[in-house]
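The data below hold one chain only, encoded as structure tokens and taken in the form predicted alone.
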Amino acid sequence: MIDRSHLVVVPDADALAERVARHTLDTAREAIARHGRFDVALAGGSTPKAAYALLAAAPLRDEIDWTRARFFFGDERCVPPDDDESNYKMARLALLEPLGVADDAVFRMHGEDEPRAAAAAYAGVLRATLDRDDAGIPVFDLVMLGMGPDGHTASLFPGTDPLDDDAALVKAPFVAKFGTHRLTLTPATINAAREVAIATAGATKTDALAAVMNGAYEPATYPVQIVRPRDGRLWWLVDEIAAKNVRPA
């Protein structure tokens, strides 16, 4: 059964990226009050560039101090950093620059280097800079994601076991439908997170919200299934047009 005890639904696609957004800035001020600083794995999608650009304006750039975050990102494409496909690219124009955000507080993906030496390097820089669980493992603060009309989430997508290569902590899964190879955050790094926020939104997510939501656990077929951490909340953002077939807990 998936958790719902922290499902918003809200009432369209400008409400959720406020709400995305709001989510954001209370988790950011949690952190810094833990411990000082607020370390977030970014996500790409339209839901996150339109939550990137109200966090990125006043009022909401004035309600923390964003000289403590540090940015990571939890999934990327295999092109450049200029690329426009690029999720980094992506953050850097709609929050990251506008903020001024410094260079050394911003660690991205490098999705123009071999795949696999991509994924191990940036394992590291996860394993050298965050803090770990008794495990191990790299906890973010916050990891933002989003959910396809697939099911997938990240670059966790349907026909492959989201769990190969869990240990690696970051890997470079080939991705049939795009003919491609895409760099991730693997499950056990996102469900070392304190806090998960899936956002999603539009008639085209309707079918998988529902199936993820009232169906078997099938992580396989639904990757975004396997998003349950160990310590931390998730949370499930999202509108009532992908929320409409969601039957009662």
Contents of the next structure:
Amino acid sequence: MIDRSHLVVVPDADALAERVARHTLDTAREAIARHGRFDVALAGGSTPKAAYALLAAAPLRDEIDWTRARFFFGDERCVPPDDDESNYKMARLALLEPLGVADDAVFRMHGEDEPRAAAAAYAGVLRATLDRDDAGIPVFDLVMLGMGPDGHTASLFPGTDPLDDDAALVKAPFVAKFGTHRLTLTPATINAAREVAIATAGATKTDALAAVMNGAYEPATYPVQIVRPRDGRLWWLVDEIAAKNVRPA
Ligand code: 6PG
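Show the other one: the form predicted together with 6-phosphogluconic acid, since we just had the form predicted alone.
Every component of the complex follows; first up is the chain already shown.
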């Protein structure tokens, strides 16, 4: 059973976007106060997109110094950066361009390259750029995640190999249901973060969230369960429909 002490339930998807945006700002402020920077891994998906739009517009955009932020990605589709499927493109349009983020503060996964080479290259970027923990694993201030109706998170899908416990930081699993590779942070990297926020909303998530929260620990079936930051905090930010069948702790 998942710890619910950091489960926040809000009325609907709009309220969730607002909550995610405010949570991101709070985490950014804390990170900037601690080490002068905010290193965040962005998520793809609909909830983050709505949150990015709020962060990129007044009044929220004026709440922190965005020149202190560096933007990374939790996962990417194996497409070029100008493809409509690209998580980078979504973040660029919704967040990075409206905020006027400098190119050298954006570290994208190269979805256009050969997947395994792209994963290895991104691992190198993380090692060269981020703080490291005692085990040498790069540490994000915040990893933003979503959850799919099948319990996937980032691009850790049921039945894909990055759930294997090894030292790789980034992998390129073949996702059979889409017939394509994806690029994704591994559990080792996600769980080294100072904070992880999983945001999910809507009726298509109700069953998965109930299984994830109420059920046994079965990350091969519900990969999002593998998100358990070693020294950091885990927040679940969800709407009422998604949380409908979650039993109280
Ligand atoms: C992606 C995501 C993925 C997403 C979930 C939930 O690239 O699509 O990183 O893991 O977060 O599928 O997506 P929604 O928020 O759109 O339901």
